[in-house]
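Take a look at this one chain, the form predicted alone, written out in structure tokens.
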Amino acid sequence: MKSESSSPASTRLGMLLLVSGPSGSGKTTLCRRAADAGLASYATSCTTRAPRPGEVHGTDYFFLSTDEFKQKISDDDLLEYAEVHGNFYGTLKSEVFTHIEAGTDVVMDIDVQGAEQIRNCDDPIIQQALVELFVMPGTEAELRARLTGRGTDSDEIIETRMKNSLEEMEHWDKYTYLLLSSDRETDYQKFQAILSAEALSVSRLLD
């Protein structure tokens, strides 16, 4: 039996939990709630879309111009990036590597294009850290209700998001876990269970 000083707990690689799902599925809320509770670090994405009312640069997103975003691509500062709904979204390497290499779990809400890029990343640290969750709305009607419930988007934008969301939902079987959404508290309990179970995995213990 190993002594306490040689416990593997101090040499654990943090997990990178990718959370995907259509707009309105609650994926961002799940990630932020876990981060606020101290269960993980939230990887703030960068985007070229305009901020919505109340959104704060550096907290909700890093809001960049198209030129700034393209410079990040040129400088190889992004773990992944994609164009979604006519805007660029991406993840800064600095939001991920520093944390997981220090043994801190990272949660990230991400579209299916970005998740595919990270899934195919050949970096051994990313591959060892990677876990994926798809959040699926209960019904198409529930999805539409969540999209219209924001009250910030035009009918045209809602229809575009609805179409794209239905296409995204076809990718659920590529993920490690599937969470069929019901209510916020139940969803969060299931989310916590995944975090807890994966924290016990020996696959991220370092030699």
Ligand code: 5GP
The other form holds:
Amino acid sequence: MKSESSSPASTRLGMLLLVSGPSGSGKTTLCRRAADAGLASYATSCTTRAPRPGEVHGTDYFFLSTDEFKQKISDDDLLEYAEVHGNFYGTLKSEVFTHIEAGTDVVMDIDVQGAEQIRNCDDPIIQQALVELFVMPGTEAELRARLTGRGTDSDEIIETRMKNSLEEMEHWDKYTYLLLSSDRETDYQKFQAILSAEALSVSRLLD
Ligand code: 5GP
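Now show me the form predicted together with guanosine-5'-monophosphate (5GP), since the one above was the form predicted alone.
Next comes the full complex, and the chain you just saw is listed first.
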């Protein structure tokens, strides 16, 4: 047992787990499920994309007009933003800092361009909090089946997403963790294992 002067700190910074992977890799489901189970807070993004049937403003995304999105950029409200599949997507600072500073873990769904911006940002809190995961779909056929299976996107949108997905998959080696997707339960067990192990990391302990 350690002496009192060198005992471990009792408070910690929350982790910021970035989750990337092609559309249809199942990454949003993993993040949502962990948040619903109370394991982490889900950082709801802003987007200029139109809501899909059933999507709720403030829960799935903050759905903004292009002007509203540009206002968020000029107000410096975004930690990062990128154009993905022809629409803007961005992370609100307010969805991240309050939580991680209070010791709550945050999970976020983000494309490879946004992840690159956060990876290169010089904010020391973000750098200390950062963990990155890439979710790789099993096969190309599976990816197509998942994109088609949503039943909400047109053939044209599916083709754009398929093409972008294949490009996105080339970036997996920049991430801390790689999850090769199999079935949803196995994927979730692995996802939980990453959250559990990273929650024990000494690197985020505070004095
Ligand atoms: P979808 O339209 O299918 O909800 O999302 C499309 C893509 O946008 C996904 O690859 C997702 O990871 C990405 N995305 C979602 N939120 C954000 C965000 O806040 N920032 C960035 N850069 N990408 C995001």
